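Just the one chain here, the form predicted alone, laid out as structure tokens.
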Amino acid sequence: MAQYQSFPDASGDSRTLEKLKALKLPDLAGRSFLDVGCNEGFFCGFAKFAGASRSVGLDRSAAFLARARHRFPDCEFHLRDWSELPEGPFDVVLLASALHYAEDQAALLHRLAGALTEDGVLILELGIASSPRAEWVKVKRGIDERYFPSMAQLTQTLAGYAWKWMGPSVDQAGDPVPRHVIHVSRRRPIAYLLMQPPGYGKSSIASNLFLPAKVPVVSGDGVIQRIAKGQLNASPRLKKLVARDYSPFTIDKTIQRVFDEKAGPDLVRLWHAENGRGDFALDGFVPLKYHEQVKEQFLLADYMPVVLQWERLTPSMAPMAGMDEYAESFNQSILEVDGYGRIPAASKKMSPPAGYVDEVQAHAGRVILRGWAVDENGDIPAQLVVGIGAERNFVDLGEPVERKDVQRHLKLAHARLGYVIDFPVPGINSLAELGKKGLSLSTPSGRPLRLAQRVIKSMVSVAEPTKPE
């Protein structure tokens, strides 16, 4: 019997060691390996040497398998043809120099791909005929005639898989066509993830790039809106988080809350459920620190996630929380008055707030203020300076009120930071009158308290006269 595979102690017709290097096998440690048409088991032996948990070979020659078992007793060998594969699945399946022997080569490729694990790879070493057409080309060899695929035919046969040409294999004496190495794996649907912040042009990219290519686009904002309206079958936890203070103008805050509260996986499931099982693009903001989590969720859902990232070319939008504070500080500066009139906002240096006025009531000559304040030591001040119009008065705060929300926000050791001030202001009987005069608060050291936006709006709106119809 002629020697085919080559070993250090037996030279054969095949340049087996060089072929092994050309195959570009993946890491085999801990993985299962199957060689279809294993001959004397050279590649099975290598797989076991490389740490494979299971190394299996099959061949129709009892003599070759006897030699294989002698050389590699730790491997598993079966006397059979490829119509009956060993029990799998396998992480790596090898078919080397044998495809042209199959009566139905396409059927064999599909059968071998079907023996792979979810992330497995089929490694083909085969001859490819030269032809511009998709065809199986009949080629005369030294001992017979066999059919070899053209590259166009191979592309057509493997259209349902993810595959890559890895390079040429080792040519051997008498080869009628050049040999090549192809790696084939199961194709997962692709999720193109556009998760940049608002204002980065995600929707423009999605509509200009993916829609013309007939790749469906899932709108992250649209999914949030439909959850809020009860139009999607979301989990109770996700519904609750989305419904809390929902507004179409603050969807980025809603998504931040969803991920911070560990409901991100629920949202990701709805995103890919919108599309079914094909390729799609997600146009939806995700906070940067959760990008890896989203990728993992798509991998678990059997997608191949592709994250698209780019730089914003126009100026970024200011953070909404910071903008709210600056806007309120500006508005507060307009209300502050000294002996010469209103102080321009630009002339005052902005400092961190000493607290907030969260609620204002005015009636029957009395003003009631509720809010919180903190001094330089992290305690509530004993007094505040209340300004109404041009007048300034020191007001004792009395017993503090628990404000755990402020404690969490400022990371303080206690929550006794809230106040309720009730003091007489003759001539002030409504918010309208208070709004016309102007209201300001500060600590005795001069650090201002800011009026909450809703307080400013309430005083300004009631102070404006109604226009005659």
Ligand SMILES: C[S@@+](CC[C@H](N)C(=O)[O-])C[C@H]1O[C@@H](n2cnc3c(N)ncnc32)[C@H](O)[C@@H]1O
Second form
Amino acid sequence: MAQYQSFPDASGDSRTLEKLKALKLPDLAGRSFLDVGCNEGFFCGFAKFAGASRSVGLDRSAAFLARARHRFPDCEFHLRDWSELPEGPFDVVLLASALHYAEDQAALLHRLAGALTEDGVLILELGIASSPRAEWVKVKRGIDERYFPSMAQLTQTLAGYAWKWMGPSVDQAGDPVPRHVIHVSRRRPIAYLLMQPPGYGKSSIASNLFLPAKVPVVSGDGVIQRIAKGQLNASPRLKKLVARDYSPFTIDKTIQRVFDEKAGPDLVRLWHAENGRGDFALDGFVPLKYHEQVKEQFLLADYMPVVLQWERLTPSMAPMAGMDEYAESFNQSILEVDGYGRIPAASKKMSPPAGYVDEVQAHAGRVILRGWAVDENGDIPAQLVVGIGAERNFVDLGEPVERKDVQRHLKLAHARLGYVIDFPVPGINSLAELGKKGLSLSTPSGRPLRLAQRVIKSMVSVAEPTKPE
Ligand SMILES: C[S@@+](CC[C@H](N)C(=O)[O-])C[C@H]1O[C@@H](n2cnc3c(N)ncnc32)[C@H](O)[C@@H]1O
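Since the one above is the form predicted alone, can you give the form predicted in complex with the named molecule too?
What follows is the whole complex; the chain from before opens it.
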């Protein structure tokens, strides 16, 4: 019997050591390994050497297997046809220089992929014929005639998997077909997550990009609406949170509350239940601080989450968050007429705020404020004055946070305008307590910063006594 694999003590037709290097095997320590068409067991021996917990070889040649058992007694060898695989699953399955011997090559590939663990990888070392068409190309070799897939054919056959070309393999004497190494793994359905705030163009992207590509789109707002109308089987706490003050115009606030009150996972479950199984795009606002949590949940649900993020190009809504106050001020200014019935110049226009407080948190004796501020020179001030009740604190601002939305809105040369203030306020343990005392911010020169409406509401709504049910 001819020698195929090469060992230091036996030179064969195949350059086995070079092939091993070309395979680019993953870390095998603690993993289970199966070599299909293992021949004299070189790769099984390597797997054991690399710390594999189980190293199994399969071949239909009794003579090759006898030698394999002799060389590598720690490995497990099965004398059988590859139509019947040893009990798995396996973390790594190898099929090297053997696919062309299968009668139904596609069926063998699917069978091997089916023997993988959830995160397992199938290592294929195979000849790929040169043809632009998707076909199995008949190739005359020194010893026989065999069919080899073209790249287009392989792409078609492996369409349901995630796979990657890893590089060329070693040439085989007498075989004109160039050999390649491909790693194949199970393909999880992809969840394209468009979670940016309202007004970012999520729905336009969904309908211009995903729908034409036949990727179904789940509407986050649509799901909330159907929960509100009792058309979806939502958890009782989710139903209650949505029903509290549902309005189709303030769904983002409802979603914020759902996540703040820890019912986000219930909502995410409904989002992927909507889709069934398979790729889909989510067009649904999720507050930034919960993006990671949503991504994790999709990973655990066996999806590959792809988070899409982009910048809003139209002016940001953030500086307009005080629009209600502007409107009130304008209304008030109408009464402030001079003796001739004219509005005094100073009342005609509110001076723009020196910045905003976009987010506030208060717990365990600390207050955290996020927002932006700008001084007369267009820079972030070095300090802000934070008023809590009657007390005034001068707080140093650390490294500025980039706020491109503010930069665009104010047409400034730079975006280093954001701040995060985290400072101790003994006795303040909740937004309700902070709301009762009162919060104000200004620059050291006395120009006030405005509290965004949602900040005011967050302190007021939690400060209001809750009615007994
Ligand atoms: C060209 S050798 C490759 C050996 C090894 N995989 C390598 O690359 O060094 C092909 C191997 O596949 C085995 N083989 C061919 N058809 C098979 C089948 N239907 N079931 C199991 N083994 C098979 C042969 O006995 C032979 O050992």
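Keep in mind the model is a prediction, meaning the values are calculated, not measured. By rigid core we mean the largest C-alpha set that fits within 1.5 Å across both forms. Numbering follows the first chain given and starts at 1.
In this overlay on the rigid core, residue 169 has a C-alpha that sits less than 2 Å away from its partner position between the two forms.
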